[in-house]
Amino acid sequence: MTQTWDPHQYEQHGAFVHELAGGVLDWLAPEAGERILDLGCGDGQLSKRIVAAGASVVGLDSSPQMAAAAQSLGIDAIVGDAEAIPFVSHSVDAVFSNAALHWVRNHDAMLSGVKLVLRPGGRFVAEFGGFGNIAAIRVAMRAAIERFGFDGSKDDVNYYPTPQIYTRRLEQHGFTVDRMALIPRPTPLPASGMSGWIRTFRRGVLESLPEGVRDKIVEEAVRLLAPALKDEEGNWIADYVRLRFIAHA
């Protein structure tokens, strides 16, 4: 199972991802003249903000559709794998990533690649799902999938580490960790609510299941989640927890 992306669906149901990324951009603090790799650049919305600061940005994303969306914004975006970064050694001043690293399967390969492409002293600044991220959603999705007779582990598609574990992992690859924070961030969802979230961020999970049960699984997960994540006015608030760090090569 691999996650698939539709830029139009993502903008409709997931625009909050780049809209809430001000904190990690502040940690990056891009400067004019720097060359920055945006790892998992998605549709290029954050790449565009980095360019506006005067830096030169190259985006890398595994989704051809998302890379094309970034290119439509004028971003130099290429299709590629975070576990095999296709860049020359010591060629960038910083590597930046937002809401992408929890999709990476082999973090050791990714971290080796990031260390290789950074210039000596270059910085790695990222934010992604941390320990406890979408805990209720994950439990509900697993329960809904199993209720219809399928393997609930199909929803185990992300990596959400603790700060302690990820600090050690970075250090094992030769990074010095300057700051690391686990940030609870309850996140209001757009009008499409939890159904729109599941159909966007669990699209790959749903596509791995028979078409006839997909809507039923979404409906069951939404039913299970309503008491915990839907407020009295009908607004959905996702139980996000983010891990943000800055480290130097």
Ligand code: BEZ
Given for the second form:
Amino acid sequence: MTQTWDPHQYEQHGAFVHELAGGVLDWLAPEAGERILDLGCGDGQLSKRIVAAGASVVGLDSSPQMAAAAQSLGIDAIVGDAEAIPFVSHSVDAVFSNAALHWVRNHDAMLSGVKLVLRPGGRFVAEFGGFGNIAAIRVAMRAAIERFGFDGSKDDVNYYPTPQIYTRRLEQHGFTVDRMALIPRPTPLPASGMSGWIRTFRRGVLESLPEGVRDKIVEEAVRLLAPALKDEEGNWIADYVRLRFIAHA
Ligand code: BEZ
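Next, report the structure of the form predicted in complex with benzoic acid (BEZ); the form predicted alone has already been given.
Expanding to the full complex; the earlier chain stays at the top.
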């Protein structure tokens, strides 16, 4: 299963991803003149904020559509794989990443690449889904997929480690961890609600299922989730948990 992205759909249903990223940007604290790699830059909205601080940014994203969206904002973005970062050794002052690393399958390959590309002492500042992230959504998606006779593990496409486990992984790759926090972040969804969220962020999972059941699976997951994640005024709040860290090479 490969997640696919449509920048227009993402902007419509997922703008909160960059709107809520102020915390990790504060931890990055970009400085004028720094060269920063934005790993999984997506549509480039955060790269743009880093550029506004005076740093020079190179974005890397596996989705050609998202890299093109970033380029349209004036970002120097290239298409590439986080597990095989196509950059010269010791060529950046910092690697930044928001809401992307939970899609990476081989974290050891990615961490080796980040370590290599950073100058000695350079920092790796990132935020992604942490342990317990979207737990209710995952249970509901699994149940809905199984209800229609398919393998519920099709939904297991992301990685959400604990702070302890991810600290160890960073250390095994030669990083020193300066800060690490697991941050519950209940996240209000736009008007498109849970259905819009599932269709955007579980697009790859849905595309791996026969077309005729996709809408039914979305409806079933939405039905199961309403008692847990919909408030009494009808607003959807997703059960996000973030893992945020600063480590240095
Ligand atoms: C997240 O940011 O935690 C996330 C987004 C989409 C799918 C799964 C997790």
